[in-house]
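Shown next as structure tokens: one chain only, the form predicted on its own.
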Amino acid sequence: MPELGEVDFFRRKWDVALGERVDRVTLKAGARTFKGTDLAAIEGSLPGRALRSSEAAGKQMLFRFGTDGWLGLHLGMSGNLGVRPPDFKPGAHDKLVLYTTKHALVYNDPRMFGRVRFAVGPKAPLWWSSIAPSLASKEFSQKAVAAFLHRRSRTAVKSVLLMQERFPGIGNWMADEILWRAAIHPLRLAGSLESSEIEALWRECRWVARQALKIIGVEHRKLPATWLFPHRWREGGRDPRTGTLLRREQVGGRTTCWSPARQKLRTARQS
């Protein structure tokens, strides 16, 4: 599933398009791409309207046309956005395409777990602005991820890294990244966590967030080979610190990639 630097590397893909207007709109009704979305209103109200800015939050994305159009995209499982010739036609897996003179946006979803919103007025919807707030912003601090780690004492650690009202855009991958840069087992309890282990999770958090959406989202480059990413799912792969063999087991229904040399299952009183 494309986590926050990749959904901000295809966020920016429509941004070759600012400025421009659409012309006219195609989407495939009745794929599950759109429920609960007024397919008629984005029809209607899309034409006419210039791409005026586009922004990311967590694993979603916000594309704003005229002054008070609001598209909304999340890409799902496989979803991915790309930019075609004025002249394309839509595959079976073209979601929504949005012409404009020079380009065809393509919003394409294979597996059909992504999903389009879209709403008309002058400020944001809430759909938007109640994503939590962004892992480098102020309001991701220390002692909100104490107070949330609180109150999941019972629950993995992993798990509880996946929960996007705290975490947005945190996916598989980079949970593992910043579980194994922080030296913590994913299925210790969430309650278990010392001090300094709660420090080290939120400041591994904050980095591995602003490096992928500077390696991934900007750049578009392969994550260093002193990264966990490139070698969890290697066959024999190995910690790139230690040189241990890695291990992989399923944690909360998502296969998980640790070190056992570096990640200890320890319990609160063993801490």
The other form holds:
Amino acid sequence: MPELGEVDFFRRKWDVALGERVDRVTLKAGARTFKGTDLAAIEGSLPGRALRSSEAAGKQMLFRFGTDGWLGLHLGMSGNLGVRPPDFKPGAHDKLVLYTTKHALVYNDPRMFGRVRFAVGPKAPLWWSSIAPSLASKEFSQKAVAAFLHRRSRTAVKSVLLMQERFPGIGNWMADEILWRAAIHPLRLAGSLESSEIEALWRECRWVARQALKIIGVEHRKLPATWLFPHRWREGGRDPRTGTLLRREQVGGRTTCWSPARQKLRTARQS
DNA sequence: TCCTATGTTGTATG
DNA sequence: ACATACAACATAGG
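Given the form predicted on its own, corresponding form predicted in complex with the DNA:
Once more the chain from above appears, this time first in line as the rest of the complex follows.
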């Protein structure tokens, strides 16, 4: 279940092994998980190096080993991280396992949409350093959001929110949550938003991201019933604010949930 | 059997 | 070159 908060939750799991040296690794090659990644470099360079730090940016994670080892993980649709005892035997979908004397750090993904990257060098590799500025950062400004919406003016705002180049970490449920809070219909074209709506969208992006990191990323609690999230999948689910029925439909190829009572396609002025 | 899935990317078209 | 739309990817579960 990996969007911003879930990614950070999984990322923290491996922190139990901070400072521990990797003795050996197992990996399940084949298919796309390791596409473009040098398997021999992982097998040859990780053993002997200790886990020094972890961080997350958007939906990506970075684990640093020794002074110059950079391991990047992306969980795709169904990936997860776990920690097991050091005698752990990898199962069918355990794509990468790092063994220390105390732990087995497991990257598991039943599907293959996730991604493992690895580099050795003094500087962060491009796949890490080129990730867009965090939703919490100063660079993620209302102005930057407005400019991006303008550039994608003919696309539904729901689809635009999923673009990682400007909204790193936002996934399907977060996008719906943000639009619901901002009272913007998911099918509105990005270029049609008024400045007050852009301001609301920007504000809710930051608020939802901050709360998700706190509630899911740190405390790993369920999201409160005051959110759209707990109601969005159930047939007959209702808007927790208005009590009216929610609607679900494909937008840009993704199932999208919104509250017709709260999120209108046309503004009062247009109609 | 058919449909869905919290994601990205390659490709075709304008 | 840029913007847009969508099929494709792999697998499990309802």
